[in-house]
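Just the one chain here, the form predicted on its own, laid out as structure tokens.
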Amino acid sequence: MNYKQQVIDFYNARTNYDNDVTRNRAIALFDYTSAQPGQSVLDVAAGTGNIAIGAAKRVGANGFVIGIDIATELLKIAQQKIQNENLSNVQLIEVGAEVYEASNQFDAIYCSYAIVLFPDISAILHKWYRFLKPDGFVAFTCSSENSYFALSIVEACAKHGITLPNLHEPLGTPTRIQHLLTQANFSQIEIHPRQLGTYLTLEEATSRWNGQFWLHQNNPLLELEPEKIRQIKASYDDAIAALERDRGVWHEELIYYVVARKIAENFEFSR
């Protein structure tokens, strides 16, 4: 099975993903940049639509909101919000970040929770920047490389001998963000880190992998035997044990808000 298809089939799957959880980490991007009435925005990987509900109220009837996804249960349930709100200035498009084209036509473009899917996250960016007009932004999220015990599932592979790149590094810290995104051009970067870890169990620690599971383009673990499979997973258990504290294992959740802007300095310098 192809990565895309992965994506596809794990977050189609994930019918119960819309929550108050869920939407309230979405739309906090709307905390640090919103569109104004009138714009044109577009929402990538919409899921299941809070953002591209939220810009769509923003906007007003004279602008405009595009989602696009590859997810169809997802897109499903966004469309059903969508005519729960009457609202008429959203258009849902079922289809790839990395096929669907624009050119200078968005005065936003959100992307929450999704970027760290796209294999060259680089070229995404820069597309973006295309996308963009003059003075419009962009506006994601990403997390540290060590949420959601990213470094210790890493670790754990590495006793083995197995090397599995970790999702959240390219953007993982703020260094990073800053470099892909002046990389791609833009400029006025603000980066807003929000702690939404908490203390688990060791119990619901060590239930948050299980020894397989790994959303990256190369995951050498759908390669292994199953006896490498739970000497990994034993290792991991091993680690996360080793993280106990009084009140529990430490799950961090550093979300990083992030905002920046295509200045009509930069777009006219780059042309």
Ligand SMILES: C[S@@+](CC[C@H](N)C(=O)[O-])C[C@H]1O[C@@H](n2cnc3c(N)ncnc32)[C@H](O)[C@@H]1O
The other form holds:
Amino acid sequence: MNYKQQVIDFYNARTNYDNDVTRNRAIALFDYTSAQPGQSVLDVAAGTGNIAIGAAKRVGANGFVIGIDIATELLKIAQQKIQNENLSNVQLIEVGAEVYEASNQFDAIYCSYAIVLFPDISAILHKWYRFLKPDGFVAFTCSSENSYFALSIVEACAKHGITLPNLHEPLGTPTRIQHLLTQANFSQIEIHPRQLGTYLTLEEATSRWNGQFWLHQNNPLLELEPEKIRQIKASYDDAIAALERDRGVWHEELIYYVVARKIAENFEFSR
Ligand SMILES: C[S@@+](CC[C@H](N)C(=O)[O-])C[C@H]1O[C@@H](n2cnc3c(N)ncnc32)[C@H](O)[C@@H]1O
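Having looked at the form predicted on its own, could you now put up the form predicted together with the ligand?
Every chain and every other molecule in the complex is listed next, the one we just looked at coming first.
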């Protein structure tokens, strides 16, 4: 199955995606930057529409919001919420972030909890820069490279000779975020870390193994026999057990809320 279809199937099956946690962690982006009345907004990977709806209320009747996603089932939920809220300034489009071409420029582009799913992050940032009006901004979230036990998962695979690329690696440190955004011509880069981690019981922590569900292009774990996965999972369990302390196992969920701008003079310069 190709990568895009894998992502579509994964998210189409998550019709219980919307809850207070997923909503609050998404709309927290508005704490750092907010679209203004009359502005145009693109919500990339809109999912169940939390950002799109929040933005639609902020831009008001004179502004508009376009939300794009590839998961039909999540878009249906978003559409229902938009109808319930009686919002007429949001349009949802079922289209991949990589192929979407805007017919207008935007004041703001949001992307919550999705950017690491795009196989070419540099290309998508360049595209967003092109989509923005001068002085427009992009706002997205990404996670530290060790969030969600990512390093323990990668190390357990390595012990068994399997190289599993870390899904959170490309935007997993402030330096890398800064670098990729600068390469795409963005300036005034703000990176706001928020620690959403908690202590888990050992049982909860070992159950967080999810290596074969990482949505990578060519996840090597998908090719393995169940017995090999069982061996890797056993190594992961050992590594997690070694992290247990009095309060349990620390589960890092360090989220970077990132805002960057397309500054007018850079725009003039790069033309
Ligand atoms: C973790 S959810 C986040 C949804 C929403 N932004 C939020 O924060 O609640 C990831 C979303 O990314 C979408 N997605 C993944 N790859 C995509 C792509 N190439 N183009 C558009 N949407 C994509 C999925 O369908 C899913 O809705």
